[in-house]
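Here you get one chain, nothing else, as structure tokens; it is the form predicted alone.
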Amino acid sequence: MQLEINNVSKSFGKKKVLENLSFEVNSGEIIGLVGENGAGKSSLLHILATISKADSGSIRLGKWIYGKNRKQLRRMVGFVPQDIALWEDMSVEENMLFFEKLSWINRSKIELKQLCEDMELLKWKESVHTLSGGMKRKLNMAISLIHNPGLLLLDEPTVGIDLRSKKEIAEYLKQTAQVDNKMIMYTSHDMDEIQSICDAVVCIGNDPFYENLLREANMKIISI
């Protein structure tokens, strides 16, 4: 499966955040999105998640076209926003079962528990409000994977969490991209994290600072 983004532009009022952006992503690849705050990284993820629409340009995921096949696209996309969206007074198990009911596919309790365990989230019976920030991030990610999306969109998924959780999330993402052949798009301000996880990078906003950092790190840049 391939994601094709062609000449996509997006503005909010007079502020243009994306301008003629074009690149491709293949199954099994992890692509980083970098750029200063307000450059348009989150805006691009919202467009790909079908939450908002591009002003111009075209996007295709596999055989499905954005703007025409919204229902089919939503079955194929998992989105993890910056803000954690969980039921705090419910347990990890209850959260997973609740969101499974809203999912496009049915998953057994054993499958849901295994999904959490795969990313080292082992506190199945504990209330969400007792979890660390890292554990909450992992649960947010597990929920986004219940319907087994081919494209996973992650907006700053490791912000504000401990180093151990960061490394565990990074290892899980690399494994799920390679083994499950998922394509992953990932925003982060942590360049070390981008370098260690991503196969290639999209630099949004034509910022020379980020471009120089990426070149110094010998990162593959697929669009600027």
Given for the second form:
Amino acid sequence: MQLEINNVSKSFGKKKVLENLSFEVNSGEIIGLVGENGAGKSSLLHILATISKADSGSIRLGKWIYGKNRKQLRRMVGFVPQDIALWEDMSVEENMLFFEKLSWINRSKIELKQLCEDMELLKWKESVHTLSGGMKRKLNMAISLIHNPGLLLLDEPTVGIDLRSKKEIAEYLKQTAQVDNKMIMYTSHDMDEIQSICDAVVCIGNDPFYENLLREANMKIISI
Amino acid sequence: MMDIITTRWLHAKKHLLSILFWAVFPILFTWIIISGTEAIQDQSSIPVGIILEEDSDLAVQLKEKLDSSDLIRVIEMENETEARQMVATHELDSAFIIKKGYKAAIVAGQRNRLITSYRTDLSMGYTPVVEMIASYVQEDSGKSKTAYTIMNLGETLNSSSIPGYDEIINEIYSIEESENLIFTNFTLLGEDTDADTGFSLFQNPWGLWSIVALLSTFFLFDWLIKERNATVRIRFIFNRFSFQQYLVCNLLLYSLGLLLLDIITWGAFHVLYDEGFNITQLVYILSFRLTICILVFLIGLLFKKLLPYYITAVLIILVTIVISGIILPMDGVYESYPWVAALNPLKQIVYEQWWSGWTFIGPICLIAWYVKGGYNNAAGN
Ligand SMILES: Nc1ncnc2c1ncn2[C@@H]1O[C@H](COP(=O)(O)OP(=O)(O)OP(=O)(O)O)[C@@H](O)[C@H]1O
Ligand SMILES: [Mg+2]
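Can you return the structure of this protein in the form predicted in complex with its partner chain rather than the form predicted alone?
Once more the chain from above appears, this time first in line as the rest of the complex follows.
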């Protein structure tokens, strides 16, 4: 499966956020989105998640076209929001069950538990409000994976958490990209992390500073 | 729907106690208040024994008139010795035996030794009851005399169409009744005489229940505010159900659950208070329940925080009590602004009608909200 982004632009009022962005991503690849605060990383993820619409340009995922096949696309996209989106008073188990019930596909309890364990989230019975930030991030991610999406979009999944959880999340992403052949796009401000797990990067905002940084790190930049 | 029920259960089991409390609150509250007022009335009234030796209409009427007084509580008895015993032990304040031949004596205009009584030195009710009886007897024998006078007059005038004794008495009663009607209901010109002004709201189980049911519905629907303003909302974009569908399914679920409770209440009120138990009533209850659920849901959509929502709920209850005419009579207001009565959310229950203004406004707003939401949803890619 391939994601093709062609001349995509987006502006909020007079402010141009994305300008003629074009690149391609294939299944099994992990793409990092970098750029300064306010560059438009989240905006791009929102467009790819069908939460908002591009002003111009075209996007295609496999045989589905953005703007036409919204329903089909949503079933294929897993979106991990920048803000943690969990029911705070429910346990890990209950959160997983809740979204499984509303999901397009049926998953057994064992499968759901396995999904959490795959990313080292072991506190199955614990209430979310007693979890650490890292655990919450993991659950935030696990819920987005319940419907087994082919394209996974993560908005700063590792922000504000300790190195151990960071590493566990990174490991999981690498693993699921390779083994499950998923396409992953994610944003982060952590260059080391991007270097260690991404196959390529998209530099948003035509920022020479970031471009130099990425060249020095020998990263493959796939957009202009 | 099964899936929605499961997700609702995941939420509800965290607040099970408060949900149960609010669910049973209306029927419980009504039961406590009604039993409370009955107990107070019972305690403050004086128990008086009555033995009817004859069951003529006049004798039965006398008993009923005594019974309708708030001051005394009439206990009908069969046995004179027993009554005497109970007066002696102060179980009864006093006892009165209406003798055989009571009616005949009244009709004949004879007013002596119609009634035998028992009392003790502590009988507080004795004197007032005697006075009441005396005035009723006076009234009845007065009527009787009037009837005879008319009949005599007719005879003297040699009129061929002299009404009979019973006819005259009945005529007197019907005149009295129509006068009483005007007196007690303050009926104004041009108004429907059967328009209930809602004064009975607190004495009538359904009236009391309806106001508390409205309150409890507001408190039961607080999930709407909590869930609508949670960050989790964004996840519904990637679910089988849109967030709006999820909310509407839950509205339906709550409405059905509460309706089930209402039907139990309907049966309970029938057993406890001898309230009616017919299909039209079920229609009022159904309409009331669906209407207030939609209304509360729509109001909930306007709020981001719980506290302002709760405060608004209480204010709405107060306004409803006012426009139901409990605190101030609202007849004048209804006359000039009929829509006030139509917008009473308790209309179906209090006035026994199958609709209120909200029965139409609510679903229209709900559909508008749903359609608009679907449109907004489609606007994103
Ligand atoms: N709904 C909106 N209305 C108006 N402006 C918006 C909206 N969403 C984003 N913006 C603006 O678009 C620009 C890009 O925002 P975006 O959130 O995509 O940046 P970002 O690269 O994710 O930044 P960060 O690293 O801080 O997360 C910002 O200047 C922001 O103010
Ligand atoms: Mg962002």
